[in-house]
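Shown next as structure tokens: one chain only, the form predicted alone.
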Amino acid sequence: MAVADLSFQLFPGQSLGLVGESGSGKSLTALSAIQLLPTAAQASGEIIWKGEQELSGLDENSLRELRARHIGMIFQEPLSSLNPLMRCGEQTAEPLRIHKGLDKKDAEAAAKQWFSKVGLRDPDRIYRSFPHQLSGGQRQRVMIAMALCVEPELLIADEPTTALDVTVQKGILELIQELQKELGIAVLFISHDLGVIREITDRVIVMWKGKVMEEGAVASVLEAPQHPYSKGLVACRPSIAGSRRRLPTVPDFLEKTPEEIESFLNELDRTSASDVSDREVGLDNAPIYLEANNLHIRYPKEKNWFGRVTTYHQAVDDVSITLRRGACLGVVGESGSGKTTLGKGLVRLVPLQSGEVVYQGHAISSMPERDFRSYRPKIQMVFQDPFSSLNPKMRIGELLSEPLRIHAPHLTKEERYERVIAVLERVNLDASVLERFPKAFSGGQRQRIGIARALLFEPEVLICDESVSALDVSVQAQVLNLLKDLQEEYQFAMLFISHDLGVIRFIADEILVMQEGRVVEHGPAEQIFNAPQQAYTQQLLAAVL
């Protein structure tokens, strides 16, 4: 039973939060509200709109009009929700023309105005861009603009700020709150980020395995949760205070008595600041696995009538990094600051304009592709968007065994199966997923599959691009603990890209702060969080909810 006996009311100007682990039924609840459930789903109960209209009995044309004009939906994965063949501006202007009656010129101006409202700095460029030409955070903001531009009466937001950096996230939440006050919009807000839920919602429902565990005012539920499951969700969230060397998980709270939980949490706290200092000294003397020197990466921005590029967007501007054995370098910055491009440049997924990438003494950025193939198994990347990085036509078993057939041909079929099962278990999945396609999983489950694929070869360099952004707090805690355990066991170097400063605080030894393609601050994690030197870094920390 995906969702069992769930009831709630939502009035104009109110906001209701749904929280719970991946697969708890949050997204299905939202989809059922606008009658977008999969055809195989069996549903019962009533969904009443404005106290009189029962939505399950409406024909498709009436539902389409209701969704387009009165109910806005922000989906979890923007790349799979946006039309890849249409420019972002056209997709945003279309509902303005159809449902608000604007002409082409006015719709374009209104779309660009909404792009500015959601924090997109170059609305002209965004309007002309296709979805694949934008970063994950920029695509998410386009989705938010599309949902809000017709000024709906009900906004359903399914993880709308997952891919956003803290400053833009704060601006989006303020925008939604302003529209609530101005237009009386009701908001159904789904998120695994309890800080966001606390900021935006009046009431919250905690869901687990399709059932309601706890419900009430957001302050009372999140500040003083009563159910052990709710207590676990609150405790799992990493803090920028960085007080714990490991994160608790929900099962810890379900399996222990209150006295055992208190003792357990005390054990997770860091023993002393000297331990952190000793680790920093040890990592400073560790061998270098990968280094990048003076990287410059740019993308075409404008073309003339002859199709020649006239101007470029400098995505990475003179960036140098060093990844040492057993160390984690965290990269933070606003969406579009060049974080993802930097990670892709290290594994040759985007060409370098200039600069050099060296892996254990080998200049991998300049060698032919056929020579670089032998290095790929040891330099792995976990991508930001789990749906777009998994082949939708392949079952999970095929997706995970294919790299082993290519890069480890000496393994038998049974040995490949054993390795696949082993990595799935490390990310809290099992053999039952092997025969299913990516579309059958939630966003968080797909992200865990992507992490499992990267761990197949026990890499020496692991690049994680927002690899836990789609995970609920409990699974996020499990994966972060797992990455720490794996790094301690195998001593791989890690580049960890994230907009979540709490996550970065927990996992990173060093931090690189990027803005508009350049490094604005770099140093040990303790120094960056306790005594940031640059105004931009201070601004990021001040925006944390």
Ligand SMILES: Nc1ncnc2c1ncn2[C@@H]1O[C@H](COP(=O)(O)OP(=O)(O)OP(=O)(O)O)[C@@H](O)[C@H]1O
Contents of the next structure:
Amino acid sequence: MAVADLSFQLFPGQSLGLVGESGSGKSLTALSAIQLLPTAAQASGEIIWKGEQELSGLDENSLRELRARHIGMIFQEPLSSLNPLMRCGEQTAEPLRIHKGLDKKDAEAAAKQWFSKVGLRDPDRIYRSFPHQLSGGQRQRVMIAMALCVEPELLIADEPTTALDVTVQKGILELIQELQKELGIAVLFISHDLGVIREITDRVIVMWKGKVMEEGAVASVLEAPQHPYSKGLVACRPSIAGSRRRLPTVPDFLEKTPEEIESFLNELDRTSASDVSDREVGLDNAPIYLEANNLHIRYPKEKNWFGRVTTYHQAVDDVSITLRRGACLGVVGESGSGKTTLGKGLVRLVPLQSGEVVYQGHAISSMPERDFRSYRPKIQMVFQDPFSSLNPKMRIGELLSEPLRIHAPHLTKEERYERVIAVLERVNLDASVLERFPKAFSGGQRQRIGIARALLFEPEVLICDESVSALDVSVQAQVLNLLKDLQEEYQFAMLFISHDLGVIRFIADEILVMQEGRVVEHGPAEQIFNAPQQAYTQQLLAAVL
Ligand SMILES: Nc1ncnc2c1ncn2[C@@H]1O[C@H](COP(=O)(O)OP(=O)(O)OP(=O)(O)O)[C@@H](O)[C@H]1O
Ligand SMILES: [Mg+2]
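Right, and the form predicted in complex with the named molecule of this protein, after the form predicted alone?
Everything in the complex follows now, all chains and molecules, and the chain you saw is the first one.
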């Protein structure tokens, strides 16, 4: 049973937070609240809407009506909830026409207004764009605008801000709070981010393995967690204050006395301090694996009547980076600032307008595709959800051996199998996953498989784009520890893109801060966090919850 014996009431204007790790039943709870669960997973118990209506008794049509008109939903994965074939503007304007009775022109104006409200800078461009033409955080905000624009009575938000940088996230949370006051919206807020939960909810329920561990006013639960699981949750979140060499994970807390937990954390801090200072010596002189000089990357923005592009959107504007053996460069910056585009430019997933990328002395950006093929395996990119780009009908075994078949044709079937098993072991998985399909895995497992896939060829450069953002804190801590261990073992150069400053603080040696395609600040991690020079960096650090 995924969720056992959960009861709560939610009144107009109130907000309730659900925290816990993935698989703890948080999302199931939300889905059953709106009767979206597949029947096989149907729950017992009742869900009562406005004190009168028992939802499980409603037929499909009345339910759909209720959901569309009165319940707004924001899911974590914007790509799967936005229609890929419809422009973002049309999909937002449609419910406004149907449910608010606006005519075409008013609906368009209202949709654009909502885009501005969620902090999207160029509402006209966003209105015309298809989802794949937007950055992760922009898509997430389109979805938030869609959920809010019909002014629902109940808002169910499932990890709504995982792709957003702190300043934008702050704006969104404030917007939800305003609407809550103004319209009396009730909010069910699901998140593993305790900072966000603290900011937005009054009450919180901590769930673990489908059971309620702790429940109460948000301040008391988060300031003084009672249950070891809640304590673990609070502790595994990487903080911008300290630089621990390893992050604690939830299992470190279970079945331990408060004294044991205390001494475990003290030991962690003590060993970290010496490790960190050892590491900093020497990285500056490590060999350069990849260098990018004066990269410019732009996307077509408007076309004329003949299909010729007339204006461009400059996504990356004169960016240079150096990636060294065994070192990690962290990239932070607001949503839409060009982080993903930079990563893609390095591995030739988007064309450069100008500039060059040099890998071990070879100018890989200008060579023909067929020459680049032999370098490709050595420069790997791990995406936020590596599976959205993979074939869901292929088993994990095939997904992992396929690239080997292409890039290492000399290997026999047995040798391929051995190589796959070896990398799975490195990410703490075993042969039992080979026969299964991607959808059978949790977010953390998928991310491990994605990392395993990247490790198949012992890459020298690993680019991680928001690779841990969608994971809950405990799993995130495990994957971050794993990446650090792997880097130590293989000594690859890493480019780590994240909007989470705590994560960057933990993993990066050096940091690049981006805004509107340009580098605003660049320096050693210590310096960026302790003495940020630029106003924008200071603003980012100040907005951390
Ligand atoms: N395929 C595309 N076509 C047109 N514009 C695009 C395309 N992909 C991205 N853009 C635009 O380029 C800019 C940079 O996008 P990018 O994905 O690099 O941002 P990001 O820093 O990774 O943001 P996020 O933190 O939200 O993921 C954004 O304004 C985005 O709308
Ligand atoms: Mg991105």
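Residue numbers count along the first chain shown, from 1. Computed from a predicted structure; not experimentally measured. If you superpose the two forms and keep the largest set of C-alpha atoms that fall within 1.5 Å, you have the rigid core.
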Which one of E435, E460, V212, A224 sits right at the hinge when the rigid parts move between these two forms? E460
